[in-house]
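Shown here is one chain on its own, the form predicted on its own, set out as structure tokens.
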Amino acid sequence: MQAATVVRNARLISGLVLMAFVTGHLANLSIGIHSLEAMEAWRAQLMDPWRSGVGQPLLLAAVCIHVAFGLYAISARRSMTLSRADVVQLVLGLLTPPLLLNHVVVTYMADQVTPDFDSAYGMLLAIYWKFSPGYAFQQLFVVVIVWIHAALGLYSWLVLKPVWRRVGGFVLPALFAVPILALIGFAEAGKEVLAKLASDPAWQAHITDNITSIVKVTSKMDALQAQILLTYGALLLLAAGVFAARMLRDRLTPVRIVYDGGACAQGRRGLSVLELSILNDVPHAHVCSGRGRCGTCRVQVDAGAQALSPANDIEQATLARVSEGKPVAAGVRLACQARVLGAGVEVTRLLPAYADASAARLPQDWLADDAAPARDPAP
């Protein structure tokens, strides 16, 4: 298995683990629509497994892997040819680690530095709604950021698969409903907590004692936050630096590519055929935004095959899938994976620029388009 497949699978699996955690957390919050007591009753099923001897290391590993390979993906980029959805996904992905930092430190570290700390939902909601409302709004912002990032990633992965026709009608409503119900549950449980604080002096004293314990170790947790943020910032700068250095190096060697119909594109060495198409406004299908998943960007290499990078395992697997079990025709490449390393490259786009996700799910329905070049739309 090549490195490209290892990286993609690791990011996918770690992302699914993190989404499972976030989904459980939001589902638990949504139960607050019923009552705070119900939230606590369901916490054992939905959240306690993540605090176990297996769940906590698994969650920590998923966070580290997803962040590490996310930074690696930035450093490995060759251009900034991003769709709007990709820009949103990238920005939210970069914001997620620092935004989640306070939440992770308080809920997972407080009970370690203060053994008597009560981390029940009632305690945490009391802090959010009574003693630190600003932190409550921060958590709402975190929920929106993390969920949108996860939902975009899940959608872009599933929409290209044949199973989407069966599950799409359920998945899309769920992606909208889960965070909305969680926010409503958060608000309803908050109202209950405020009422309990006003009517139960003993419980209010218990909350105050726990907050006092947290205040005593605030400096330690602030120092930990600072260390994590500095480390994350340094790694992010390193990834950006590697990306910038590669762009400057490759800019010294320009390349040119010719398409069917006489269109041509120019750019720097190392860019993929698809990246050159996008940078030069040459119409080219790319449903998965160049991730090598959909196969809609495939081209027939008419000349200069030796000037392209070799096909990696991701490209080979996708071409085999869209070929419906038939041998892959000689010279057919994925434009998003074939990097232009030299001169003399000529290609024919095999699918029209308007090809959509159905071309990935049902490639046989688009085979007729493979037989003829994908001409540019008429002006």
Given for the second form:
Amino acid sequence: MQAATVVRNARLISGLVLMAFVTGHLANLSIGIHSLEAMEAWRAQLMDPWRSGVGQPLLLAAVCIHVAFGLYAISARRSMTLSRADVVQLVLGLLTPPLLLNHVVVTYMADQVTPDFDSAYGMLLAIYWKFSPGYAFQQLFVVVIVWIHAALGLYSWLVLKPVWRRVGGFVLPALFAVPILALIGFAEAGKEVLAKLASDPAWQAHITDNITSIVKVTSKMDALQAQILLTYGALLLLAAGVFAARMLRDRLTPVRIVYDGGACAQGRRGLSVLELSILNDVPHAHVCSGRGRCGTCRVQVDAGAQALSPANDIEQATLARVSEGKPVAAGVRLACQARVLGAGVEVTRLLPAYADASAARLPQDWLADDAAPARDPAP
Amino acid sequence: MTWLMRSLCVGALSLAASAPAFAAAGEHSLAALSMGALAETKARIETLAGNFAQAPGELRQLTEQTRKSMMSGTGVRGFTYLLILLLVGAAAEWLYWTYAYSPLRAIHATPVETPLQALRLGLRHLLLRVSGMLLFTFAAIGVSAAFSWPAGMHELVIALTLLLLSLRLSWVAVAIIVAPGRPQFKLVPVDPRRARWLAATVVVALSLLAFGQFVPAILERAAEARHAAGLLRFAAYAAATLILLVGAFTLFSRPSGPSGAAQMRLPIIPRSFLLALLVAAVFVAWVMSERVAAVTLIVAIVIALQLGLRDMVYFYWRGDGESGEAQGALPAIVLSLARFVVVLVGIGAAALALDTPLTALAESVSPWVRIGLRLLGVAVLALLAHGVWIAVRSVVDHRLAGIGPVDPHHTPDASSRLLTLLPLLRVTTAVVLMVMLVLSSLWALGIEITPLLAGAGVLGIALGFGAQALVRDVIAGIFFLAEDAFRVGEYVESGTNTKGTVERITLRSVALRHHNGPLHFVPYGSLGTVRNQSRDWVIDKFNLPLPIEVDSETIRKMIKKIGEDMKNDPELGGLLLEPLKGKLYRVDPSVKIFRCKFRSPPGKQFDLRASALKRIEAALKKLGLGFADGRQTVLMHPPAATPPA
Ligand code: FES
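Based on the form predicted on its own presented above, generate the structure block for the form predicted together with its partner chain.
All chains and molecules follow, beginning with the one already shown.
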């Protein structure tokens, strides 16, 4: 396996692990619609596995891998040709660590630093709803942000698979139902906590105690947070710096490619064919926005094949998949993976620019006639 | 003529658009009015200055208040609910798109050749998008009813949802109209290189305007922060004005660089300057008074649209190119209609903005209002006349252009009647329309035209006696033309011994070109009987004198044979309506005279006869015969032995 595949799969798998954790967490929150007690009771099933000897390292590793490879992916970019969904996902992803850190530290670190800390839902909700609502806003934001980031990732991965046609009908509503229910659960449980605080002085005293104990260690936790944030910021800057440096370096050597129908595109050396198309407004299908998964961007290289980067194994696997058992035709490349390193490249787009996810699920439907030029849609 | 009509139209319409403004100006004199305006402006400026001074304190107080109310259980609850609403709306819209995506893809997949096609697709696109947004809004607002909101929060949330809707709407509308990045989908003629910036400018300005419209109102209602609201509004509007000004100057300047056509044009006020002027005027009006601002805004939009409407409408018939004028009647009529509709909508909007019901306008006694309304009436009349004139003119021109250039000395064919009548129709229409427009405009302006008409009647009678001949000519002409007695290009003989080809037809006379050259101008009144030589067919007859000895049957057959040959000849065959025939007609001493005849279209008989004679001569020669030579053979009796003397 080549590095590109490793990175991609690592991001995917760690992302899935994180999503499973978040889903469980949100599901637990949504039980608050019923009652605070039920919420607490289900915690054992939904959250505790992640605190076990297996779950905890797994989660930690997933977080580290996802963040690290995410930043690596930014640094490895060659251009900012992103679809709108990609931009949303990128920005939300970058926002998540700083916003979420506080929550993680309070719930995860606090009981390590202060052994008698009670991190039950009732306690946290009391903090959010009564004692420092500022955190509540942060948490609500983070729920939505993390979930949208995750849902976009899951959707854009799953929608390309043939299995989507069977599970799509359930997954899509679930992607919306989970956060909505969690928020409702949060609101209902919050009401209950407020009522309980007003009516149960003993519980209130307990909470206040707890808070004083946590306030004692705030400085410690703040220091920890600051450290993590600093590291994160530095890594982010590094990634952005690498990206910018590459852009600046490549800018010096322009390349040019020609498409079927006479259109042509110009750009920095090292950009992929697809990036050139997008930067020059040349219509070109790219359902997975250049992740090399969908195969809709594939082109027939008519000239200058030696001026393109060699096919990596992501590309080979995708090309093999979309040719469905038949040998991959000679000269067919994925435009999003083939980078232009020299002059004289001419390509023919094989799929019409309006191809959608179904073109990835049922490749042959979209290529009835291999020789047909990609520009004219079938009537 | 057209130009006059058009400028009259536009001028009158634009003037009329301000009728409601006059109405608002209402019952006061001009001096009092300007004094009032000055006072109002002064008060407004003082308020604005006050806003600047007091707003910071108010804003600080406001943030403090918000923070306090938000940093509590209720604040958290409201925010949670808001997030739920947004998620529900997004879910509804996403579900909608899982179905609506294929139609959208079909739209993107359709190859677009003409702007009309782009318009159709653009409308469909807009409908799809708007349905999604409406779904979002309805879902969010509907769900919001299910929650128990903290006090005041519900209205706020609904206002925010609507603000979001309006922002998205304007964004999508601008994106579809200008189509940045897909030039063939654009609905107005914009330079594709500027489309992106244009869209961005308009969207940002619209967002600022919407912000200035909605948010300060919320502040005023919910927090009673009048000064802060005023300041926010001022800032938002000023920013929008600034952006529009910059946009007008950078995006509407004519691309420099010599292009042949552009250099030939007369210098005009640059469009960018006009637009900037309009924007600035609206802002200044807003600073002066809010009521005036609304009307100014409407008038500015009407004027801006009028400026660009021509290009926009013609864009649909000839694309981006500047060339090509004659396009048939449709674009011109659509253009007039569009101008009219824009003005009418503008007037309606102005009336709405001023809270003046239109019926009240009609009954108002203020002279300004009445003048405004009358101008409006004139404008409508001018528009109607313009419409009719454009329709007639372009139909006539179109037909004439289809027939081709006029050549009176060519064989007249089926279109010659049109050639005769169409120019006449055009002039007549123009005159009649002008007269009717002037008369009805006077009437619309409230000037009594009955005495005028009566006077004209008397004058008419006087003139009529004087110009009896003229009237007779015109009326006779009408009948000649109605009965289709002659057309341009026909050869006619009139009763007075004048003959020639019809070259020109006017209201009073016809010009006949004699075949020797002179041009006769014959008034219709003295045309008398017209013998039209160019209608349907002619029969040509000629005599053939032959020696007395020839066998008449052989000759008859020979002529018939020639007739058949001519019929089969590729050049002559088509011209012979009835073939050549001949028979023995008379026997004179020593001469047999045969008479031949054939039928042909008018004007062709001379050529045909010549070629028939040529063939007959050749055939006779073949038979060893000749034409009768007229020589008499004198037989001496008895034949003398002596040699002749
Ligand atoms: S864009 Fe999906 S494979 Fe290239």
